[in-house]
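Okay, so here's just one chain, in structure tokens, the form predicted on its own.
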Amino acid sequence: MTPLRTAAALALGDDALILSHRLGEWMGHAPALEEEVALANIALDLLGQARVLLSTAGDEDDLAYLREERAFRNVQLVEQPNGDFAHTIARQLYFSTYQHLLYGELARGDSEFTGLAAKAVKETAYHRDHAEQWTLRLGDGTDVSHARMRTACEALWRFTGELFQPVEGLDVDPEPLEAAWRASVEAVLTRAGLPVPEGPRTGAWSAGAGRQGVHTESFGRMLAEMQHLHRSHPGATW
């Protein structure tokens, strides 16, 4: 694999790894048992994607547990704290729509990512549908659920522009991908009775920052928790 392909695998692998860990934090805390299982399944799908991608870039365990914060290349959206359930669903809506569209494009191509994408596009179709159904349910639910979902969509909107920054090594044009993403997300929000956020989706401080190794404050705390056991017992086997 060329250096550019390796960098792309690292970026996509980090996206999946970090979001998998965030979703895993819901175990024992989800609002219903069925939803706890659903979030666990999504997290496991993402972890499987991460393992395949990271293993093409190096040793998957070393990359997951021994890198410092600035060495991770995930977008800032996936590292955002779970917050309440509405925040988790808004994050899932934004990211799973992007990931499903991206893997659809990669599955139609002819690159080192084609095989993974052909499998992952089926998984991400479920992730996307799950997020869309919950967005509709919360947005068109009670006054409280509507307000929480609206707040979450507006709070996370500013992190979505980074999804469409070019990633070297990926044979995907980000402009039509972004147009398809916006059309899909806006349609779901409209059906849910939620306004499309009006704030900027990029900014000088955030555009492409995660891909460059610049992360938000909460990421450092999450990473310390994720890496603690491995770093405390280096070389241990089970």
Contents of the next structure:
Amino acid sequence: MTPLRTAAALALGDDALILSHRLGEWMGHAPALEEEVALANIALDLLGQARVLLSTAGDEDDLAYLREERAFRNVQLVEQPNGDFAHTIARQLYFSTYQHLLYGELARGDSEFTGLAAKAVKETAYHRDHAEQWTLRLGDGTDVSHARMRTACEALWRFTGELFQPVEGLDVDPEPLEAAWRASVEAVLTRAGLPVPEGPRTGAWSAGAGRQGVHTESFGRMLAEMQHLHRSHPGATW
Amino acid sequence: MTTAAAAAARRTPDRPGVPAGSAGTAEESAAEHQRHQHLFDAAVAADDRIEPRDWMPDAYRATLVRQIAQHAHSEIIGMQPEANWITRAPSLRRKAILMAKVQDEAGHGLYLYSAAETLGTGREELLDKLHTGRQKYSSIFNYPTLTWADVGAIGWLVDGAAITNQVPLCRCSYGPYARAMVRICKEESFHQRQGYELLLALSNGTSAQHAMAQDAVDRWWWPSLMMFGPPDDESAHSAQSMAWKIKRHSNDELRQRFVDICVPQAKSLGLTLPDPDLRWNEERGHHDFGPIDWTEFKEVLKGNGPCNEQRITQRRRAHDEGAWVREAAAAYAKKHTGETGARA
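Having seen the form predicted on its own, can you show the form predicted together with the partner chain?
Below: every chain and molecule of the assembly, starting with the one above.
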């Protein structure tokens, strides 16, 4: 792989790795048994994608466990804490719509990512459906669920602009991707009776910051937990 | 009578408001009751399967609901000690294996609640009994997972004990339970091998990893032996369950089988079992082993184990904090009934 392709593999691999980790935090805490299964299933798909991508860039465990906060290239959206179920679903809606559209593009192209994308596009179609169905249920459920879903969609909105910053080494035009994302997300929010958030989608800190290794405060704590055991036994195999 | 005809004869007609196969209703005559009981006994004796719409004694139904529910609860509570390590798993491969395992456990809980529901008790009611302490779960999950090696010890010993207990349940007289167990045992055997392989990697790793593996086995060995329940002469439900062919072997018989399986496995792992009295008895053709601390077992069952409070609190909290989500799904379903869904 060229250094540019490696950079792209790290960006996409880190997205999948970090979101998988966040979803793993739900296990044993989900609102229904069916959601224990569904969230774990999505987390596993993402972890599988991360392992393929990180392995193309180097040793998957060295990359996951031995890099520090400033070396991770994931978007800030995926590192956001789980919050309540509505926050988790809003994060899933924004991210899985992006990922599904992106892998759709990559699967049609001809690059190092075509094979992975062909498999991932099937998985992300399921993730996107799951997020959309829950957005509808929460948005158009009870007054309480509507209010929570609205709050969550608004809170995470400012992290969505970063998804469409160009990624070096990735042959995808971000502009049509962003237009398709916006149309899809707006349609789901509207069907769910939720307003489309009005705030900025990029800001001083969220515009491409994660991709440059500048993360939010909770991220370092998440890495500390994730890496602790591996780092405590240097050179050990597991 | 052919098997099919015998099965048809056992089946009770549907009555509005009465769960299929319910016994002991006022309008059932003594003669009819006796005929049903006779057919039920004959079916059990012939190793036929009892199905949800068949007549069955009330006590048989109650015993099965209790046992299947407790089994389902154990799968659900059993997610916690392992999920405790998901965010700290030391390699991505191990993390994927552990996530898949915990996901399987939620799935096993779902199969088992479905099996229990065929007996006329809903999942909500069973969960409520778990949350209020009126139904139990396996005592083993009240022990903490203190190191990564505990994940391996749970796979090898706890899942190993569960399989020893559960394989005979694949031939249990109640059809839905037996069929659920066939599926569950296949997945559990896989988990058990993964746990063994995890411990093997640690045992053959650095000295710190080996020590971690040995410490985990030392802490999980005795609690695993307690999973088979009290000794035969103190087991309240055993005789009746064996007569009904819900249970096929006694607690002590299964415990002995488990010890005999584990001893050579421990040896090939390069780990010791924490029992100075453990030795091969040529005369019996089995391993003798030391006395189990039944006081500890009783304390854990009474709610005084290391994690009882924590486990049930987390389960209740997940349920309570998820209430608004379940209410939203119900409200949405009510508003949109009759619509064709957007799903493909």
